[in-house]
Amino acid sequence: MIKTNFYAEKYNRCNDIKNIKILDSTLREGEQHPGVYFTNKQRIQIAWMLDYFGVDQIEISPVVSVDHLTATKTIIKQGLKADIVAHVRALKSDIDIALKCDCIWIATYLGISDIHLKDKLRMTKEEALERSIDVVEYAKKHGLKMRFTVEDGSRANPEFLIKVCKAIENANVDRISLPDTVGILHPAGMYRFVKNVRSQIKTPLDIHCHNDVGFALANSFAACEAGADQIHTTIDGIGERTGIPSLAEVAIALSYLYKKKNDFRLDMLVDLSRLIEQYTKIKPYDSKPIVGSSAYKHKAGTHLAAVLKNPAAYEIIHPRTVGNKRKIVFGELAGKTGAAYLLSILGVKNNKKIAKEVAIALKNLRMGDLIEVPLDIEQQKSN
């Protein structure tokens, strides 16, 4: 039996990466996507499904509105396996609101880059450092587990970044999140950014990457190779501006490319995507990896010929694994093998001459794609 991915796995071998956790922020970052708003019933359902899928933490902000506060309280009362992380500003008054939710975990953030300090916060570095320490100590004094996000850390002065991280580590923060807030880093830059922090900080590190130039997924894994151990995602990658990494892509990469053990229910991925599409009216683009409607469509004649013999020729993951379906597309690119399969569906089998004629006719029509047909090789073989 051919070991289909054997040689690729040799290239992918990575001894440095730890077992990586996932924090899903659909209920916080996801609601920052333009036009997105969930009802409380929807928030609760999304939380239940994310928990059943197997994410480690679910983030929601109780300080946005009264509805968000109610949703946070209700979700925490559900007794889900995942940690529910109450996301608040670096203010003691916000932490007091989180405390009313009976939460165990909170997350806070403060911009530390020069532009954030000067033009957003109007705060000196000394004032930012003092506030960072104060809010961590306040949260820990109240028995909370806490993550602190050094917002815009990828554009901050490296010395000041480390100074803040060391200070909040000494204040016993439980996790530090390193964000690429505007998506400015490329993977090698992300590796160096996180490696610099990891070499001087022992506290567990989260990574929160924005997708402004399309590097969010690659940057997240570069960060993990440098020492981070939790990636922030949303369903379909929705979020502020162009969003953050997609839950589906991160989960599949962890499971199939990095070979990390987990309890993810991967067959829920398409259902999760369709749920968000239903609630937000944001349809994933057809060729979106894993969950897109074209993720398992095969069109070119040479591809069809190979897939009809063995789908693994052009699929590294079976579509049922992620809740998707395989389809083949008939049109001017179908070729003789595709035409022959189309004829077999119509009851005409083993006629190479007719198949060749049909292939030529499809090409001469010059109408592109004419028909899509579901293809389940395994079921056909069992029948």
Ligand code: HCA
Contents of the next structure:
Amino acid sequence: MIKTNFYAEKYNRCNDIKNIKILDSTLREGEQHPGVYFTNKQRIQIAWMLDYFGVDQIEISPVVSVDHLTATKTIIKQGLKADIVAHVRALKSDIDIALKCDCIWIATYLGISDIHLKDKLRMTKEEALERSIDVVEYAKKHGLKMRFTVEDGSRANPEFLIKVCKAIENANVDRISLPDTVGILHPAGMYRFVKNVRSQIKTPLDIHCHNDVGFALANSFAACEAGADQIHTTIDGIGERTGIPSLAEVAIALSYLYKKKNDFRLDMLVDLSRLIEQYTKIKPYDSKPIVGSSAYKHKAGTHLAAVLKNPAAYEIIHPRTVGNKRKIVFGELAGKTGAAYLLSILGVKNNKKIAKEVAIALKNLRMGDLIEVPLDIEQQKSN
Ligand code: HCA
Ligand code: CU
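Could the form predicted together with the named molecule be shown next, to go alongside the form predicted alone?
Up next: the whole complex, starting with the chain shown before.
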């Protein structure tokens, strides 16, 4: 069991949460992010790395282009541990394309909110219900494992949502995805939304949260507390508009805050993020949790003084655990301890007076962050 803090762990205790799985959708939702397009070689490499990292399912859409169809087929042939889920529209013709890939898992989606039915699909509720049952029966008849996504579920009439869920459950759907497609719910709202479904439906539930207001991560866990057992992520959280929760944040929250046992190779998280940065040219902002370049930088003099004694004073997880690096930043906030440390790195030892003067000089220079150096205090102590 990973220890973080006795008291915090008491606050965080959460008995009713199950073992949560991760479906990564970098290759499907991620490619819906503006400007993102992977080559097939990149898609295959991303799938391998996600599998090695330890996600449970990897989602890709074979219907977007001929290239995507080839990528889906090739990735399925690799025999990875993770299930490869072919994401398609709720159309028999799309399911036929998925079947050509020799997939075991498919996911189909159909908008069921009034706005999607009326203005996007121009369909009545009865037609949508019939279509949902039809596609599930069709997929099951072909021996597929199937997830059905009630798209825009958080804005759908709850009675209709339950009606669709019950009908597809009766048709033997294997999983149901409850998406907050436009990121409109807050965590308590998400809890009630999922709880209502959970109390009437037995089928395992996925949760797919969009981040339009910044609640995607919190909502995903609120949904799990209400009974969902698989969270959708992408590397760095890329996706339509503002995306969905990032794999790194979900994996770390699961392991450290919710204390769920898993075999994730957490030390790959920064590598995964850098890989996506290289392929998409989208640099994660520096303060992005876990993978950001500032996630383990310490700057204020009081922080430096504490971190030099024990980094846990300001870090809950060792940077090496997630593949990141700790750095200390010397500038106008460095203070005496920071200045003394800077001097020691430069070979000037035990000079309190100079350290004081350097601290004042750094402050007077008003140049912000002058210099950054890596700090591997554990390594230094062991030398
Ligand atoms: C989309 C829809 C979707 C589907 C989610 C899911 C959403 O972008 O086409 O299949 O679980 O946000 O509703 O991504
Ligand atoms: Cu989505």
